[in-house]
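The data below hold one chain only, encoded as structure tokens and taken in the form predicted alone.
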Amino acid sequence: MKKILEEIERTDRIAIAGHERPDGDCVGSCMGLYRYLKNALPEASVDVYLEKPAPVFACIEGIEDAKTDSSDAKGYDICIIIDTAADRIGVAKEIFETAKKTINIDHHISNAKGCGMVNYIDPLSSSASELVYELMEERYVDVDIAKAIYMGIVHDTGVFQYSNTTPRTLTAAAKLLGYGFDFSRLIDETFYEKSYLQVQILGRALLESIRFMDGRCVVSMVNRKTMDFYQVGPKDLDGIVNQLRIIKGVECAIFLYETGPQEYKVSMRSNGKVNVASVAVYFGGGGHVRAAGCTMHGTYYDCINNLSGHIERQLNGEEE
């Protein structure tokens, strides 16, 4: 594998973007890389474009660079996305569009080939943060590139909890704790603390939920109008699936959030079972074998008897 700079060595403007809605491993490789590449090309202008991300996100450094709008942006030489596919590209996709050159870094399974020029795709990655983290040379890397990168890992095995955790997962980790960054406080500010507010849903959520397939699956959902009455948005509902997903005896979990008139955003969780990527892919979606999303219409009840299906005829040894 080629490290990032021998692709964009001698390149004047670089954009860097990431997935609508960013999360901790989106936040994390994008800042991480963009730190990385100022550092390492002092005479190059770069830019990153992000969706604003979530107040939590405040401790990496340089987070108020990021440009959460690209209409007046023109002529970028190289346009790097991260942790996404094109149709997930958030503020900057017609940059990504136009630019002279595309380069894909990635680690969902449902984008295996890239959509990229240039594509580093590894879905055996546990995170965009631990592969970015791989293209970057050790020389220009510094503690708030080494704190961002680690925030991103984290966030994407759960603290190093989930599956997609390897002794190279850790490997990285290790490195990058060197550089000397309070970790255990980043964990709890980016990952653990909630407000007031987003713990009430989240009890609201998980009170209202329903077990069903005998257990074997759980789910809830919030319409608009309990989303209103809270003050909260799509960002307060984080760690609500991953919640519903440590429920004894549950094998796949099942969240939804009304984004519309007739129009949820789904995400769900496998507890190794069902693989929840292909039932994203499905639906238009995509994601990771035992973590993935996408959005669907119809009510409610039309949502989960289509996701349902398939789901159980997993369960059942029907369907891979």
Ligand code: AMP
Given for the second form:
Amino acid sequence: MKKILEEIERTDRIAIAGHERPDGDCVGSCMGLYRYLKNALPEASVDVYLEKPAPVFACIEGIEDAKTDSSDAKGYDICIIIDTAADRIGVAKEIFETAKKTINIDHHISNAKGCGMVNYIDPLSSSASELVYELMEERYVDVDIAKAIYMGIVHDTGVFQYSNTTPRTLTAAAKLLGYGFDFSRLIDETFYEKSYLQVQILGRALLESIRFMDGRCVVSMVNRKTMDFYQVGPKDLDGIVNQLRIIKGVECAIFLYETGPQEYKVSMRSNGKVNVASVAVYFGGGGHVRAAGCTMHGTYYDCINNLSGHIERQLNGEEE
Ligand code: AMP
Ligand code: MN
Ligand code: MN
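Having displayed the form predicted alone, please output the structure of the form predicted together with this ligand.
All chains and molecules follow, beginning with the one already shown.
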């Protein structure tokens, strides 16, 4: 695989962009590559675009440089989009469409072909961060880059727990730890720590969850009114679906929250038997075999009916 620097000229104007509602992997991979390109190409001009990163990411060096407004940003030589296809890049859409060269770095099976002129796509990579790290030359990597990349890997593997963790993942993580940063604190601060309100809404979502298909599926939903009551936003709901997944007997966990009138963001997690990426892709979303998402329209019951039809057919071996 060609290293990323082989695709970039010394004096290029470069934009890096992640996906909407950036998660730990997105922030880690984008910020890691941003600082790396600044180190490696001091004559280039590098910008990074991230939609309002959550406050927990304040510990990532340089996060304050991340731009959210692209209204007068045109004429980039290169646009690199990471951890997503071009359909979820929000403010960076125009930058991507007008850049002279586009590069896509992703690990989503739903984006297997890639959408750039140059594509680094590897669905076997635990995270975009792991993949980005493999595209780097060690001599330009410093402790801040290592920390950002490590955080991305930690988040997408659930602290090296999910089945996407491989010997390759741990080899990368071992090298990154060698740079010396407080990884224990990093994991606590960015991954485990929750505000009191986040824990309360988690508790409520678990309490109101419903099992169906003989306990092989579980679903929970949080509506707008409840989110307003607890004063929480979408980012505060991260992790609820993972708690549903670990219920004994559950093959597939579904979590929805209301994003507008008759509109829901859906998160799905599987314990292996159900390919949730294919369900999400069917409804216009995407993701991985065991973790995927989409946005759906209609009533809550319409959404559940439509999703559970696909899940049940898969569990009965009638659908891939
Ligand atoms: P989530 O349930 O939002 O945590 O997402 C699980 C996985 O699916 C992540 O890797 C997301 O990047 C991906 N994903 C979620 N929603 C979408 C979507 N609408 N389109 C494509 N991928 C998605
Ligand atoms: Mn992501
Ligand atoms: Mn990812």
